[in-house]
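Read the single chain below, which is given as structure tokens and is the form predicted alone.
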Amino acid sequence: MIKRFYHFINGQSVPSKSGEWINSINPATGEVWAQIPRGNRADVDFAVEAAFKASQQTNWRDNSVNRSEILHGIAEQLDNEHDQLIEIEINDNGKRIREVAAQIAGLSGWYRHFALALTKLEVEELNLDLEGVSAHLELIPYGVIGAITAWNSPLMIAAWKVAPALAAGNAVIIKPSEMASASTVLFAELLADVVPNGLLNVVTGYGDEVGSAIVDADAVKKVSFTGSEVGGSKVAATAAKHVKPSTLELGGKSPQIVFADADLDSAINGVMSGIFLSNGQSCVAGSRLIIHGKIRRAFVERLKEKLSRLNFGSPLQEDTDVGPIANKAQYHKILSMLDRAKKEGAIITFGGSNKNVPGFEGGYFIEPTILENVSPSSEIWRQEVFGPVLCVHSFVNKEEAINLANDTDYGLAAGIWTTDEAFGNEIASKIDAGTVYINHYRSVSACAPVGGIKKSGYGRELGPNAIRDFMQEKVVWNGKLAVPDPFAK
């Protein structure tokens, strides 16, 4: 039977408006397994309208305790519940059950987080070069907050804007991507008693009709978004049309550069771990593999060998180590790309195809794929794939890895692999990146900022500024001394 999920809007799960319904494919299987409303302008007014009536209420606008006992109350309700949400995540998008259940286990962490950071917010006293006058700072929130969020892991990416959104005082509108809606549709579900009405909505649909009717609004006073590089252009360029911030969070073609003295086993597995994990459907996903010729040949056999033994199945058995491509589109989109970059000369030395898996005939299975004698002005080394596709290109001394990672239009992420920490460190300095890792990669902790330069975007996420991010500044003067005439002779 296929489920039907619906908007929540001021506290209530509501149809939409147009009585129109969008398909959710189960990517394992490629069959229809539920549906989400088609939002549409109507659906959006009515949310803006619950949400600004919400953040304008001064026990939640003013009272910072409230807030931080709300998002501790969101953080107990996950705990209870966060079992429910993840079978729904997986048959949405197909991410392995091991990787989803660990990013929803840990939800509530990221509430609580910005619950404590919370009440570390002060007035701040201001240091002036005036004299007879004083001045303290003060942050006062936006109102309403827009949130949209991309498929490949809808609740974590929402938590990063939602937690700390609240916490500064806002409601929030969430239009996650109509790939993958059904978990944050739940999610709002069994937050229903914890939270206020209005001070956290979500309409589904699609990007050009709900997403662009969330920035155009009047009320809507920031927009944080986490897409693609085209969905983000045009995310800034309404916002920009109404003189409104928007933190766009965009895509990545990140390097892992790898050096003769690495840790081979330690790179091997933070390689695979990059960019096979969740089959390169990570925005920071490192999809080159800049590598010192002396080593290159002994590291990529020993990588295919690793790969070689990847089981194939159901997202939803522990035992599966390759899940499904998210949906059908990206699933075309990477077989193209492969299909194109063969003709550009590019060798396919391992994978390289679809998976046919036995008993999920109609899913989206693509193998892990090496791609070598790629040229670094080859579509698939500079333009984003979003799968399980890893480009190798070495490199002979510190000065050409570094041009080969810096010569791209993004700057997400980067991996750097030496057993020299000083050395390491020297060459993070000179990449063109939002985060570096040395030695591991993919970390993301909610003490520290995420976020791009380039085409990657701008502005952050997470860090001791996300809450802030959410706020803005207000500057409250005050005469110490009597005010003179000023026309006095």
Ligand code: NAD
Given for the second form:
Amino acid sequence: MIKRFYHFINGQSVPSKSGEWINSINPATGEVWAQIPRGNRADVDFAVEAAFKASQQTNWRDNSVNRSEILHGIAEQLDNEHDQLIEIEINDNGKRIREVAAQIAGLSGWYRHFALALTKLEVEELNLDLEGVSAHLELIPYGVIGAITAWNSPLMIAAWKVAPALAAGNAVIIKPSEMASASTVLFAELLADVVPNGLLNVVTGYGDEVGSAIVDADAVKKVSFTGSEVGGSKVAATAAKHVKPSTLELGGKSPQIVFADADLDSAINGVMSGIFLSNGQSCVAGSRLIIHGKIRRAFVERLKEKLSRLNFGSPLQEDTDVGPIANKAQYHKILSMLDRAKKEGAIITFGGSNKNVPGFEGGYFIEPTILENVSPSSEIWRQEVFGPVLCVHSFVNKEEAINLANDTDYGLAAGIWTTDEAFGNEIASKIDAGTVYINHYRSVSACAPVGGIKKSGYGRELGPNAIRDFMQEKVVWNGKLAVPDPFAK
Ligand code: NAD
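Return one more block: the form predicted together with the named molecule, after the form predicted alone shown previously.
Expanding to the full complex; the earlier chain stays at the top.
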């Protein structure tokens, strides 16, 4: 039985005005398991109207409804209902249950963090270098926020936008990826009695139909986008047309630099988790291993040995190590990039092919792959694969390591492995990336900003300014002295 999901607008589940549907394919089987509405501009207009009205309510803007309590209510509801969300997200994007369960169990924490952070926002008195006047800073919500998300971690990416945007006093319209919308829709439905109508809306559909209409809508005053460079640059162009700000969280080609003195057990585990968790479909995937020549051979052999023990299977099974790639388009993209890499001279020293998994013959499985002899000018070294593909290149000295790491259009994350803490920090200061991890990889915290430099995007999510990023500053001046006649002679 194919399940149908709906838009969630103004507190109600509604079908698309077009009456059209998009099939959601389970990547483990290749079969349709659900349908989502193919939204259009009319659906977006409906959501924008509801969101605008909700965002203008005085008690929401001035926080007399106590937004912090509402965020706590969201967290509580997530804690009660999170099991329902796990299977649905896995049906859509095939991520392993151990990873999805951890992410979804952690969702309430993001909402609680912002519930608390909101209570610490204050009207700020400004220290002026002027006499006879005082001034204070007020923070005002934008109104309606457009939140556009990717398919790899739909609910976590949404939380990073929705929690601070609501905390700031906005209404939100979320456009999840057409490849994995179901969990976001269910999330909004579960909150129907917690979040006042119109403040949290979900419109599903394609990026160039629903996403672009959200960015184009006059009443949407800021857009927070997570996705590809191509999508991000279109969003930024439309937002610029309306002179509205956008935050872009885009892709990466993150280096993992392993120095000869590294704790090799940790480094191997860190490199594995960096690129092979989530099948490499992670924005911070550590896809380029830049390793000292002296330890390269032994390091790669140990990696290969560990990879050879991983078992493929259903992402819903606790003991599965490798699930399917999230969707057919991504599966073909990865395989064709591997083909081109071989033509450009790369040597596949582990994996490199699709994988037939008994019982899941229609699924989109690909072997974890290691490529060596990779030229730093080749496509596979320079472009994001968003798949389980690790490219290896060795270096002889730290200057070469830094140059290799920084010779990329992206700058999202980087890993450094060395037992010399001062040296690790010295290298970190020379790496162009929004996040640098030394001797671990992948931590995220609501207290630490996330975002990229170069083509990995601009603006930040999370961190100490997360709520303020969804607010605008207004300075209110107070004169303390009589105003003199400006034309007095
Ligand atoms: P994508 O750009 O194809 O789609 C992302 C979202 O944007 C989807 O909801 C899509 O429908 C929408 N979209 C596409 N074109 C649009 C347009 N013209 N106007 C408005 N919306 C549009 O990306 P994807 O394939 O879903 O996600 C994978 C990419 O996301 C990778 O590059 C990955 O690195 C990146 N990503 C980044 C982060 C981060 O925090 N930096 C996190 C996760 C994923």
